[in-house]
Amino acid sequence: MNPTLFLKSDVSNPYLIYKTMLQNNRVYWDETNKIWAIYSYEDCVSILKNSKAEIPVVNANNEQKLNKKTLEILNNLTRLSNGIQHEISKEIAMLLFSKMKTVAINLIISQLIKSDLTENKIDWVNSVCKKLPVLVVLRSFGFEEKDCEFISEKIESLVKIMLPQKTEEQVKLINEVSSAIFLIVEKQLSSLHFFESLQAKISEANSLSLDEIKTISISNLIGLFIQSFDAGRGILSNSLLQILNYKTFSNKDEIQKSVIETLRFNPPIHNTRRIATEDISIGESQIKKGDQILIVLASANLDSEKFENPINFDIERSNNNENLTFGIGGHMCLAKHFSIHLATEALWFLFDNYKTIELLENNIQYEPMINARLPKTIWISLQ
């Protein structure tokens, strides 16, 4: 099997591949796919922090035939932008994050469980993980209940906007959903008391019109929905599996440590991509301008030069929070602390309110994705 671009659904244990590559090919040129794969912690950090390694363009020249609103969202997302555009988008995204209100996570998860619990059984992924993170973000910004329901129902179609390649059917659904969600978010943002001053502040500092600031703001709030669905779903799913396996659920502190160690040991996102805008040297390897780069974050998290006994799930390891799952440098995921907090609160609610939680599946199936390892379902019993 090719060690670089493979579907996580096709491999029972991708970490064995990463272990082999760490031992033999820490920086690897994949001739078949014409891409560099970076496996070691040190080299992944080097690329993530290198200004000569930029986020690749998605949908150049709109060959995917996205409509106007979809393009506005895609072209303004912080995680897909570079240079000054990235700096402006990041500043706006951080300001939006700072305005999130605290919501009752326990109440939301309780309602989700009660709605879908049948004969003491529930699919943790589809009943909770795909819904809770997005609902928390939506309610943090005061969206009306009908809008929360609509966006929660449509978010799985919307996240396909991030795919480098899309089918005609996916494009059709994305165009329909993104236009509707854009208008909902525009209406809600415009009603929030802080938004006018935020617009004026960013506009004056960056010589952009108020309408341009509004579009960037709408796009990045939608980006928070997308990140919440992808990363939030994965953290909640993978953390539950590890906590059940290692029985690390005696108190909330132990739950939080388990979430952080899961992000290192069994992360939802396994790799991210860059493109070299100039020649880059890594050890004896020469990455040429225009070369594609795959940064294998999940492999870096297993590097024994960084983490002691990395193949062991150890919640007491002192540097577990230095995992690269959320990235590092300018493009580090802004939702890191939010995601860890949400997963900790949700999982502690689960183990604090149910005396017995049992996994009902022996063989977890994963989504057919190259960049992420996300369980399709996790059936559990709650007593």
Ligand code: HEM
The other form holds:
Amino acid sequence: MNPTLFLKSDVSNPYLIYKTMLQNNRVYWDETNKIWAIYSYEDCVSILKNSKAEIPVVNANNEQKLNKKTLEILNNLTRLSNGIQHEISKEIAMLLFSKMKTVAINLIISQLIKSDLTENKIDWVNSVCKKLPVLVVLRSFGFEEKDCEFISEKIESLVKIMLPQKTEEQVKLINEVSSAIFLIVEKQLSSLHFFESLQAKISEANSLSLDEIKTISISNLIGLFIQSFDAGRGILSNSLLQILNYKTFSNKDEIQKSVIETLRFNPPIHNTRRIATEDISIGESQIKKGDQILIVLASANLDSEKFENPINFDIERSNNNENLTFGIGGHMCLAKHFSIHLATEALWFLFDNYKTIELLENNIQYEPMINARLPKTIWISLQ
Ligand code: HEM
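Next block: the form predicted in complex with this ligand, after the form predicted alone:
First the chain shown before, then all remaining chains and molecules of the complex.
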């Protein structure tokens, strides 16, 4: 098994691979895939904070044949940009994020469960995890019910926009939905009372036209839906599995601690990528300008130099919160607390409302993805 770009569906326990790499190859050159892979905590932090390691370009020269609206979204996403463009788009994403209204997570999750529960059984992944995070974000920006439904139904196709490589079928589906979603978001954003002043403020500070700011804002609001889909789905899925396994559900505080330790121990996102814009020395290795780098966040979380007895699931460990699952440095996730809160509320709702929750599957299958470990389904019974 190649230890770097493997599909999480092909390996029953990726953490064994990380353990071996941490012991033998903390910084590893993968000659087959021509990519460096970084496994230790210290080295992952140093690359994530290094200004000579940038986010790689996705779809250079539009080789993937994305249509105009899709390109507009892709090229403006803070998650994929560098330099001054990143500074502007990140500021906009953070301003938008700060304008989110609090919504009743309990109400949304109870409706999702009610509409899909059959004979006390439900697939937690497809009925709740794939819908709840995106719906919470949509509702907190006041989108109409029919728009929430449309976007939450189509988002699974749109998130493939982030993939470094895309199949023709994925491109077709992305191109089909991007214009409609763009228009819905444009309409809603323009109706929000804070938007005009946000637009004017950023436009003046950066000498960009109001229209340019509007396009960056629409793209990054769509970016919030995109980012919340896979990672949000994963935190809810993996936390439920850990909590059921370790029976750490007696109160809300225990649930929250379990969510945080799950983010370290069995995270939804396993790696992120960079490209060296200049030579970088790391330990005894020399990363050359232009080399690709895979930062294995999930391995850093198991580094015994950072976490004592890392292979123990221990919700009381004092530094669990220092996991690298949300990244670190300039591109660190802006939704860390939001995601932990969402998962805690949703899982507490589940354990507070049902006396017995049983896992009906003993062999969880994972999506065929390189960067994330996401269960395909989790069938449970609720009594
Ligand atoms: C468990 C849930 C989540 C995880 C594990 C996660 C993980 C990450 C990681 C690893 C990055 C940094 C990537 C890098 O440096 O290469 C990131 C960035 C980002 N995340 Fe999250 N994320 C989660 C949820 C969310 C949610 C719910 C949102 C939005 C509502 C969000 C919005 C963003 C944005 C906008 C960025 C880009 C920041 C920038 O460009 O500087 N994330 N996330």
